[in-house]
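First, one chain by itself: the form predicted on its own, in structure tokens.
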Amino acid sequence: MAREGSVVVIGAGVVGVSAAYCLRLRGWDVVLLDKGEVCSGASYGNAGFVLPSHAVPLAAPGVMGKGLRWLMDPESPFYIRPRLDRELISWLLRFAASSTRAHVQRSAPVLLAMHRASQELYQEWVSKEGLDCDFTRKGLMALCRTASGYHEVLEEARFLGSLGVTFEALDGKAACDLEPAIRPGMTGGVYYPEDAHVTPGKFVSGLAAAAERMGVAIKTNTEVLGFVTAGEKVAAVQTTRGDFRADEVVLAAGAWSPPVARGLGLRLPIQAAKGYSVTTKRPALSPSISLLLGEARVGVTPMGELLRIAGTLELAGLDLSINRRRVDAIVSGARAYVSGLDDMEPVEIWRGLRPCTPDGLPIIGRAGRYRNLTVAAGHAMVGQSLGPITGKIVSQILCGEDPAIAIAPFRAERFQ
């Protein structure tokens, strides 16, 4: 069913941007906006991961442990900067109380199926679109040096398996025989061979270009400075630009979003999460599919002509200064595992910010008193994964339709 209206969508992300282009689908007249250019944010430099085996959300037994212990190290696969600040204190206690088993076997069936939508949408999307972002679905492995860590990746993977994902559990010789760039002496991976993986700049910013082709209007470099507000609806979004008028807001800005919320009373949970990534040049022996490095907790992914190293999660608030001992450290904890890095050609060091709630769940859906704002937020490190599914899913909200997945666990009244 297609709608006539107006709407503004806040954030020129993987989300905002699937949104602008589903809500365009739909027959509404739609306008893009960001502080910044299209895809300038998280969704550049990530991993481009498309990963049904991510059906377990980032609050799950163990990490607030592991948090812990790396705390003070800043060379660490998770660090938290050391600061007085009453949303992170807050932030951590309610992630505390949600890193239980309960949590994930309520959460991880319904992510499960975000994702494997998400994955049908890409196909989709880029074949229709014409879209050149290396969507591939080789799968991926997640790779362990040590036999604790294996026998993690091993009891994730039989959970997920319980859901109805495929998997292989591969001793050291098989992982290095099904990718043949793998360093000796690995214990063990999982392979999941029905993840796939994307260059996500390609990817947002060609939908971005098919969406403008549509007729979205695109305003970038335009920065949202408050809301013009009608009893219980928001009437306009003013920005540096001048002001839009719209019937319906869609607020899509991932880390940015908390700021952005405040200027219509909403408090939004989310704690920015740095990640680094380094690019480059694809060496002559090179990963064909994507590797998760266990213990390091580093991905590694193909794209095109290009090889890309990514992880770290750095609780330091909305700071975008790059910390090269933590770059240095996901570069060496690649080199542990994978051949050929020794003589890299980087093209490009990244930082951005992923957005984390406390239960690792997004926000999608109606929040506050208003009853034309849409929230679609708060993604954690799967927000590239999840990014078409949660467009499609803003698009059937303001079409007043039930969405194809239920957004019951998404709804923002969860942290009231």
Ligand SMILES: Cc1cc2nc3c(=O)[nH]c(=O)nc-3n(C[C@H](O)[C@H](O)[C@H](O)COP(=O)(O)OP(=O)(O)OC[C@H]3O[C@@H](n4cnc5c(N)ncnc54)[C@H](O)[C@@H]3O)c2cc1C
Second form
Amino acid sequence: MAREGSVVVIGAGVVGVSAAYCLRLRGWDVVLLDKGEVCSGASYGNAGFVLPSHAVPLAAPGVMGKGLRWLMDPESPFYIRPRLDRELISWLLRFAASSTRAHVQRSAPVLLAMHRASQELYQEWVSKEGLDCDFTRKGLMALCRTASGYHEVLEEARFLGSLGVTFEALDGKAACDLEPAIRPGMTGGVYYPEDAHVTPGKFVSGLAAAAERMGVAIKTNTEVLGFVTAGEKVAAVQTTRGDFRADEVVLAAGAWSPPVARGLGLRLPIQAAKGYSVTTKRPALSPSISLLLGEARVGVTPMGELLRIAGTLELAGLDLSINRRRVDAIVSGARAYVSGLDDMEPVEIWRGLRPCTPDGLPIIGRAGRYRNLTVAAGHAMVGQSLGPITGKIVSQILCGEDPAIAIAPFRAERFQ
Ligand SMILES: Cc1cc2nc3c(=O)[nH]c(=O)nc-3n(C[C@H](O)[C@H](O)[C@H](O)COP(=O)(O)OP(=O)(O)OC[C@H]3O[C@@H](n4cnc5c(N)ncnc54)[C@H](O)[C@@H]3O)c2cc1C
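Show the form predicted in complex with the ligand, please, the one above being the form predicted on its own.
Full assembly next; the chain just shown is listed first.
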């Protein structure tokens, strides 16, 4: 393997592990650091959707208004913890300004290309590394109980269809015929056959193990505290377990990226958006495809012997506390659409922090005043899906190549 140089990757979630794996493939000496264990952040317990159907960014028309309507409801899928925080206020103003039709029309084709390229990498890596992670390409159904919900979902599907995404519009009966675990009486659904799902923790841990076999040095329980800089370069990463010197540094610390970047004088407008999941033994009557439950904003994913129900978006800072009321609301939300969840045997309740930028697009690329720093963070609701292609793009940037997908919309400078 040709030697390219040395790199420290900060954060062992799906983004950092994918970057470490791709960089090692390209001949870099890689050290991968995490303050906890491998895959102990948002990449562990998410819904595992790997999808072209989520190419519309979070910042889209109507989202802000809906969020404000939900604010007063303690069981709603969206919540902002009220606080006088300058960063949060500026994030919300930017989010509102980005939520335009023009932004969606500009961003969706790029996001779609990213999801498609990432899904190909999933297929390639799962087969090449023999990853046991329940990767399944059986499609996803966005399911609605109400006519207004169905109208909204169908409108989005038609927009995605105009970009080349395959979908089938189904009435309530056709939705039940396709997925018998759905309760009768739904208004309708949209089926996206190209979508896939994975057990995210198994995928990330399996890929990290493959990277380690290839020579990546993984240092867990190693928290980044700061940096040593020399001129225009980051010379070393200071951690709770000593300093790590390298030619290049990749910041992939998910929702924690802003406090880490601050040590390099770089402001990243990323807010943590907490979500929960409940994983249960697969009930006798269980969905066999992924479901996105429209009005409830809940995802349901079959994962091998298990079934995962995930949802809510709380802008509450870097706070990992568990609000049981919201967890219960996710489960009761799912029960309204899916039969067989009354006798659930939960095996895990989890929460994670999505790293959200105000325009709903990730930050990928060289950033800040130091020439050897690359940021890969801010993937919001779709980081599991976009992790592999992000890792590949990071490796291409460090190798001095043009990335597989034009990354101009993802540059950090757009927020300055
Ligand atoms: C409920 C829920 C459902 C979701 N469903 C989906 C889905 O179906 N599909 C999808 O694509 N996405 C989904 N997501 C979003 C997805 O989980 C995230 O976008 C993705 O996991 C982000 O990956 P990451 O590697 O950037 O961050 P993380 O996985 O959070 O990794 C960041 C890592 O950095 C480490 N770190 C932080 N600070 C430091 C430090 N100072 N020093 C060293 N290490 C540090 C952390 O310990 C952590 O391991 C969901 C999220 C939630 C919460």
